[in-house]
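A single chain comes next, written as structure tokens; it is the form predicted alone.
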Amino acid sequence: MRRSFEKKVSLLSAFLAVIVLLSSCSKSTSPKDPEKDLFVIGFSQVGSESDWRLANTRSMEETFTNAKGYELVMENARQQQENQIAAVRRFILENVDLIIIAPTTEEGWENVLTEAHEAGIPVIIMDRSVNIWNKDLYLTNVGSDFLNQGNQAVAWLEKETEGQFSAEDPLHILHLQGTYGATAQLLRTKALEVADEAHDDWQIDAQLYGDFTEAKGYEVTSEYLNSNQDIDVIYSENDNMTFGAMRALDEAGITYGEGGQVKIITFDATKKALQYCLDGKIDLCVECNPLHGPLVEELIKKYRAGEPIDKIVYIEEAVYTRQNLTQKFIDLRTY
């Protein structure tokens, strides 16, 4: 009978030592969560409606890995704005660390903004503005000096024109704007109206609706053509809309850039502007950077180690003619 007992205590011994074996094994080979280190980004991008904007999304999914990091969670909104309106609130209840968001216009944001202040998550404005009274609501606003890169375009027409144009027989000037409340068309449009009514001898004949898209410039541009072709500059706010006013104006007979009959003001200064920049075909290319991703990582980080960011934070541009550029720069060129 003892001999019996012994056995079992000796059994149910080695049992437990399985068990508890088996237990320490589980525990130390658990795979872990990649996803629990992983900062959450939410991004709503405003659309993909031009090649500025393609870049733009490109940098912050370059900058935002999941290598570095981050997890960065990017829903387009088509350049609808509720659909960003709707992106956010499930950035809300999804509880991201941080949310981005590139407006499609300066109005509307108060409620959505204020949400998310409540719910204590902070917010960076990418690229465009809001227009709110209460600032607090998000952390910083980081993108282009859009009304300096209008008066730079300006400017530069001012020089480039002087004493050519009088009251009598003035400066006609087409421009083609951008999609309407967009801080870029509000700014550069601004620039563009002070211009004008500061100078007797310039008119602006007509501003069309381009919506920031190639198709939509090509549209207006060809209309406005059918009965009017007196234009001595075109002050585009972006590449794709200037490219499809080259279109237009190409299918008219009508010259443009260096010697034509049409000088060309473009906003964006992507790769293909600027080779048209070079080889001629346009004047002025005022640039609009979309590299946003590594600026918008230092302020974040900047953020997260409690440090002091600055409400407007402005991303490096410069103008460009053919005299300042090269074919090597243009090759090198991102976007």
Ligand code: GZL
Second form
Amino acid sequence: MRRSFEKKVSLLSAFLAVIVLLSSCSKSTSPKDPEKDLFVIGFSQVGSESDWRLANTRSMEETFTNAKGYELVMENARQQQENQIAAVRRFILENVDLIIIAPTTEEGWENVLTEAHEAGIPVIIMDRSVNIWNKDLYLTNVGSDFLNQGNQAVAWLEKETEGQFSAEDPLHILHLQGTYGATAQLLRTKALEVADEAHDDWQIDAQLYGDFTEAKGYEVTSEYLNSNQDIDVIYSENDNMTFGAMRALDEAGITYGEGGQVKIITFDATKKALQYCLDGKIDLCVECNPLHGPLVEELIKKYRAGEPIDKIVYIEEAVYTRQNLTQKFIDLRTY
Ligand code: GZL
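Let me have the form predicted in complex with the named molecule next, following on from the form predicted alone.
Following is the full complex, with the preceding chain placed first.
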């Protein structure tokens, strides 16, 4: 009789322990005191690979300040997805109020996003995108329309070179690609490859991996120029790779920009690239706006007020050439 009673007591205490454990796992729903408690945001940032990325980080740090009621816990992943996944798991353990991920690449997010969802912590995907089937695992994806960026670049190139090349004497394109699998790389590449397919008077002679960095952009362009100098245009998927390529072209004695041998198309349109554009060194700057902070904050406020949020939110961007730039505009540029 005693054994069965003891058995019942131990089963009951185990059951109660599980209840307590489960209730502590999910996001605490006790109302926060907006006066006292800061809204804690765990932010997994790609890295510090480019001027664009530094501006993006600055925008987030300037937006989510203690004075405005936030605590921004940012972790730099040094462009490694495994570092991001580890950071998100730490944010879950710390039971932050919301997680923001700027994903290095699109694949491999299902598990950790499921863990955050099960912990009751909302996630915002920022800048690039994630390729998962269950879109309920994140609140919204806010960033750039990268395919539109690429399409604007190829439309400019078509107009710029119309009637000047043929299948026998094609436009020779050198393509510098960013981090493989990043949305910015995938869609800027897609736009060029689709246009190339449609043009028998275009030829992509090489697609070189530049990882969105200046050093890699210089390295791969310099190596390529050792055996290939028949280039009419460089389509470079970000400014920092472009700056590296420009250094390699200088060393090879190849002219570029207005009146040069090589036309240069670059993405991001940071201040330094815009200055090169105004000075006639870069032909086209396709803007990729890094100032996500205010837009992300607006979406978080809507979420906290229980208002609906679109699954995809694009940030405003433009395209610049020497014709529509002024020194005053560049001087006022914040990135
Ligand atoms: C674009 C962003 C890209 C930039 C690069 O939104 O993901 O990553 O174009 C940056 O400069 O490294």
